[in-house]
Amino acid sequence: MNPQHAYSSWAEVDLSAIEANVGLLVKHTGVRVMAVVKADGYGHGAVPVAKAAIRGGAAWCGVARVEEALELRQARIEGPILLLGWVPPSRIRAMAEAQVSIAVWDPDQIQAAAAAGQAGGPVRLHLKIDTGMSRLGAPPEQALELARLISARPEIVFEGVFTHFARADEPSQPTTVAQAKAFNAVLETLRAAGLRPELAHAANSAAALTRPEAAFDMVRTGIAIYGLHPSNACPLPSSFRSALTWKTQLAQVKTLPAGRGVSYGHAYVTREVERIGTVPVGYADGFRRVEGGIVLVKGRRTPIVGRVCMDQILVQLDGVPDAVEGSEVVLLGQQGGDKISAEEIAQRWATINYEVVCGIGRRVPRINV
């Protein structure tokens, strides 16, 4: 079915494009890849964005939460899932029983994790160092205490250790490579000790396309796979296309005289006579409400007029007089020959593009395409 037909807004999910730039990444960086689907796949749908990205090469998919990892097994997707962020320790039993890795950085959630290893199976453990993103994780004078009690327990494997990178998309600044120095040399702590775990990574998307020398054993990459950029300061090759395009179309569209306000407030007031049309989002589906907005109509970039409701948003629809009820409007994304990028939302919300892509609502469908 057209989703025009269907629903109020959509988004189109372009899994090809996740599953290509998967494969460029796998070939850039020559190491195993674990794409990040956490926050519902960047807000383009985790499981069919897991599913291509295994297709593109990924090894292994990343995640934050719990109901996360459990979502992917539901999916019956069977590869390494690594949990990046702090399991409830009640629920690392589940974990070890779908088969999920998860991430520790202090004696007691080591022992939470074999006490729930004496209850069943295996748990696999990654340990988290801190090497100055100052979130999560052990400092590094700690690791090789931590990775003695790690070892030393039958009920728990030690599948690997790993950092964040806190300032890997500046290119610029000297924060990455003080912290690759620090992860360095736990690693030559733990290998001289002979704890050395199979996996070491610490490469973000950023940090695996500009810093070889940090891909180790293994690139968590997020952002890039959506073909979005890291930051201003470290755009994707050219090569990379972005998946998603956020859709909607006219309601309606009317023609207003002269001094008529528009919207909550009357913060627009129709300074002619004036065709606006009314638009079937607002910000309960992720879309800000502010000031300046444009969206694309018949491929022509159309101001949004007015203040942004909860569930419409209003347009001067002037420069496109063909525009007409029903008529396709891309929020985010390509048509015709002009694009609005998450980039280009970004600046004018004042954020970036992940929040953008993350923001969009759970009414607003995903169409894979």
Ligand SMILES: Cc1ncc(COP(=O)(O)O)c(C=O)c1O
Second form
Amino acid sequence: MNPQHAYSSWAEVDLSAIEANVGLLVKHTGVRVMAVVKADGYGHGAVPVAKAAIRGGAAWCGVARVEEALELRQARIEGPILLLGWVPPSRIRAMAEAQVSIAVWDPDQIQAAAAAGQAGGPVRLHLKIDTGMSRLGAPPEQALELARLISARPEIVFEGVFTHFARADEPSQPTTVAQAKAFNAVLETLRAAGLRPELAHAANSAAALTRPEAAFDMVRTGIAIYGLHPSNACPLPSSFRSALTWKTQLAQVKTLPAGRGVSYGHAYVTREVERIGTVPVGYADGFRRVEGGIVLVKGRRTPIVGRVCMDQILVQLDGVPDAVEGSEVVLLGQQGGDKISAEEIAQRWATINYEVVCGIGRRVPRINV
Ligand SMILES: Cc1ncc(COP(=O)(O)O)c(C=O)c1O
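Next up, the form predicted together with this ligand. The previous block was the form predicted on its own.
Below is the whole assembly, all chains and molecules, this chain first.
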């Protein structure tokens, strides 16, 4: 069914774009690619994104929560999955049973993993080293001791060692080089002790695109697989395609006289006779309550007027006389010859494109195209 007949607002996800973007990353980096599909595939739908990424050549999927890993397994995604973040100790067993690899960085976690492993089936670990993000991970000087603890336990498979860059999306900053150097030193120490695991990984999308020397054995790419730029300073090559188009439609169109207040607080007042359209999307859908936005109607940039409501926004249709009730409205993406990018919306909302797409609400159905 045409989504316009069924939904107030929906997001169309072009899975062929995701597949192609992963293919570009495989080619560009020459190493294994982990598709980072946490946060419901950055708002694009974790399961279809993971399947498209695997078709495109992704060797691994990365998630942040136990529930996200289990969702992939329930959808019969059988390849390797790494839970990048913290696992509540009582869920380590569930992760082992689901053959999901987990991140660890302290002796208590290793102990808990070994105990979970004794209860049945091996536990697969990736040792996380904090080389400068100051978020999760062990200091580099503890890496060898932790690797020894892990390797001493037959219930554990020591699969990988990894770190995360804090400023890879600012290519002119020296931080990434310093972090990669610290990580290389850890790898050298582990190798000298005969404890280097098969997979060393560090790079997010920005580093995968700009730092070939930091690709190691695998890159962990999120934002780039969705065709979104890591940052203004680190744009994607033009061959990448954005995958998501957020659509809605005109629910009502009316002609108002001059001097009429529009929406809560009458923050906008018509200056003359104006055509105003009501669009069924609001802040409860993840469309932020920020004044002065733009949508596309009939391929033309059309201003949002007045305050964003929970379920509605109002648009000024004088520039699109051919717009009628039922006309398609694009909030994010391409319509006709124009496009509103996630980056443009992020700028308006004083945030980053990651938050724009992750914030699209659950009541906006994702339609795979
Ligand atoms: C540990 C880790 N690796 C990789 C990524 C992917 O980052 P990006 O979306 O910038 O490629 C993230 C995302 O935040 C992450 O937390």
